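This document opens with one chain alone, in structure tokens, the form predicted on its own.
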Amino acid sequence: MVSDQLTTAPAGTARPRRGPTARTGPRRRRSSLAVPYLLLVLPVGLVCLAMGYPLVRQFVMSFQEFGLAQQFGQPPEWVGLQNYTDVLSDPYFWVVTARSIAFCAACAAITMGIGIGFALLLQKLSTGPRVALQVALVLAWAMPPVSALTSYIWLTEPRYGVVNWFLTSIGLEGFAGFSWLADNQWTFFGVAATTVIWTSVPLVTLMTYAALTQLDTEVLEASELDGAGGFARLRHVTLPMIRPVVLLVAMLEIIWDLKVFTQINVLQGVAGNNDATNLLGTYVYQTGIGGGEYGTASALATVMLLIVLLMTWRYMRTLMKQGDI
């Protein structure tokens, strides 16, 4: 019988025979690992061809002579770092970056303020609540900035603005007739930031809401059986629990608050007093786009980058020590 010479034949005799399944295993791994990689191409090509092209545009022109000649079609001239010793040796670019970081670390400490508490408030809703304020947030977030600031100038407007209603109504007579973005550098950027402010809360409470909705409720519980009180679970416990997703909102909040632009523009279109009131995105716009001097331009852009990096350095470093990019 075979079967019984089968049985019957050494071990050591017999050569094992590898079927489909075990020569197509190894190809189908490397398969299945090649498959994020290959998924990863089409966006990142795309990235690298909508901003690779004018990265490396702006840097070459940052050491160029280029105005409105070189617009039609003069060649420009190399001038080395002469745009970069002009930025730098101009006192106004300094006044506008020390302006464009105060006002970023303000708008971003309150962002992050008010969205935690908004994240924490909504762990403590019931389902109706919780809902409704989720759908009024997604709908601030949804609103186009254009439209929102056109509420904000209609509301501060001086002569039928409410707000200048309100407080005339309750006795503060010396806002009657008074402009917020014309009359005063400091109520101009109050009006900006809680425009900024008003768009940006909504990322930030629901990508906090949501890791909080991934904590392990056996540790918060455990620390509750511990004696620690509300705000002690909060700082110890919830908080570093949370610290990735927060730094990654934090960080992105800097980058987009240090980089403000159509807040800005709009609202110095209404104001008219752009060098009081001007940040380093509408700065480097009004020196390219509206004075023609695009090496400038590029130089200014260039620095605001580096600035940007180095701003955001720490947060991007901490992130990649705790392996989550």
Given for the second form:
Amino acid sequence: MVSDQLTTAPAGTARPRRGPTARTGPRRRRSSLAVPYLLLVLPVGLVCLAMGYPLVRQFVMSFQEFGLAQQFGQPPEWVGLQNYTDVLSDPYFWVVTARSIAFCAACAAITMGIGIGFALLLQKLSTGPRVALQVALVLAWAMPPVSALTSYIWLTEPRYGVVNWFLTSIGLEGFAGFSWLADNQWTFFGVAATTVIWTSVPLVTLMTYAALTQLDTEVLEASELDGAGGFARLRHVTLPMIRPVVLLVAMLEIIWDLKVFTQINVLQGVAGNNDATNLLGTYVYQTGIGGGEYGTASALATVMLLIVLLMTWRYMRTLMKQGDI
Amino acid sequence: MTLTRRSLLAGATSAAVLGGLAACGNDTSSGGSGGSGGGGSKDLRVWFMEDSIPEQTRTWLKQTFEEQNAGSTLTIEVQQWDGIVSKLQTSLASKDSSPDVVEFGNTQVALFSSVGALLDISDAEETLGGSDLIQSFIDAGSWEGKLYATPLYAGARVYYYRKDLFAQAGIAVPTSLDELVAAAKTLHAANPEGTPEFSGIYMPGADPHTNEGWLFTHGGQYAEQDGDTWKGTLSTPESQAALVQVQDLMENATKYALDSNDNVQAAHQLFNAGKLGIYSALNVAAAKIDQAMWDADKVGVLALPGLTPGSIGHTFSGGSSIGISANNHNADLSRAVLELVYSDEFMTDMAKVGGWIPGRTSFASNLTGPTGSIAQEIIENSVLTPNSPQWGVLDGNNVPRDFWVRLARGEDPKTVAAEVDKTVADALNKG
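Pass me the form predicted together with the partner chain as well; I've looked at the form predicted on its own already.
Next comes the full complex, and the chain you just saw is listed first.
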């Protein structure tokens, strides 16, 4: 693949120098059509290699009885749709799915709200505070999830955590020694959502802000002259103009939040109630890597993939239409 | 101008979606093809668990092995307990990255011996210690009549208590389980020294093996095998009596019922800070308790008492086994490592330096310190969790821990037990 590119690229750039003749005309058009496709070969090839193999393997395994014994060398047995019926007929699967969708919807909506709010704020700020906020956002984004989670675990630690210290010092005595992660699933998901939102707000903010800086100021001025107030300008002019970016980011958020794994898994390690706190990501892990039932886990992962596709299908179509494809 | 930006955006979208979706793929490593290993590599890797083999013993093993087998090297890697089952599932299955000799938790080993992850070492049993080896661990390391893992060491679960606080509150040293419960509750309410955050006993849900002492002493269990099928037994009257008592302690004798895993590991700090009256831990934890407290004769040690006064209870028998990976890189050298582990020097060290009951029990006489005299008796009365490969899976997925945490949160023992009985039976009967 690499050599393909190396040999084509110089040829493509060399040709125009020959000058326009009757013969090279059509050939040039043909090669200029081929170049973009050749350029695509490398990235597509890499994606196929890195993502395709596990995906195909997962699909194949989802039709097999594949447990630990198979992992250690015994031949797997084909079981048709058995894994899928097992997964879909398990009421717990539906509990986890509903929980994941609710968690994803809440996190994505809050992330988008805060992110767009920050972007609008960045637009209004003077240089100093704007750079400070941007740096803070990039730092939050760049921090590895596990280190960020460690900080959150310390913050909410029942005995020494600063959260409980603060709440008790303002008079809420009930929070003395309160275990945010272990006491019940609502506070658990509260902490989990905070960590998820915290890491994803920066991307939303920075992308939205980038889109805002590209806005045509003349249109905004014109609407101002027409008498549109600040909120009306935001609603009827600014937001519609940055809609493609907002939709794209929203879709990414949905995909990420639906398959969130690290945050939940690490927090579960502290909390001690996996059943009540599993989301799809950790459920697949618990079934596959934890339980050694790779076949069932593969079926589960495939179903999860379909759910993600279903949930994002409408957004993708909207985006495609806007992109004139 | 706008058109270009839009198509760029669309391009970026499809790339992002592809990336996002494909990342959902579940990347389990592909299965190795098993086999007996026995290649020619002279560089061996041994995995020991954290806090198990004393550092000087590890150094001795490495040096002695390399002296006796010129040209070979031995790399010892220390693994964390947390998440070890999943790690072993993937690493042992890989021909390239499998360690050669591996330490396992004694409840986890059946999972690996039953699927062919370990080398059959039946012929080496006599060389390694024969009848001197801890029998219940031999059972746990055997599968269908063949031996795959041998006992490395066992730890005795003892109770450290504050003699001085007991005296100040006028409480006698408990001789039965009921008396222990009463003592913990009385001490919790009395808090003789007025220490903030004081608890009569340390009883967190996240420490299943402490709580199992109550379960086993009352005659309960997680599950029992009837013929070929397993049945969850947390709902039996014996188990229920234990669960009610444990929950009573969690609610009325401790402030630390919802402590996290990490806090459980560091609980000796609470004891050292004077915040605990009674603290359950392994006999080797004696070294973590402030020497000043020992010197001032403030600390006593007792075995978990039984139901009747003067009897001894049944605690979980914690410990490790050791085996050779089926995907080892040199079977002969791996066996040589195992023989060194069962040598007199190594086994003596395990007791003397490590404070463990060594796999060859005759070396337990080297145990010293405050727990030395009762450790052996506790081990002899100890009980194992259900010996089934699937129990390793349940354990790896934290089912026992989550069960006790639910009790710690105040959920009804009957309801929780009924649910967990079903989960346990479903999982064990899959095997």
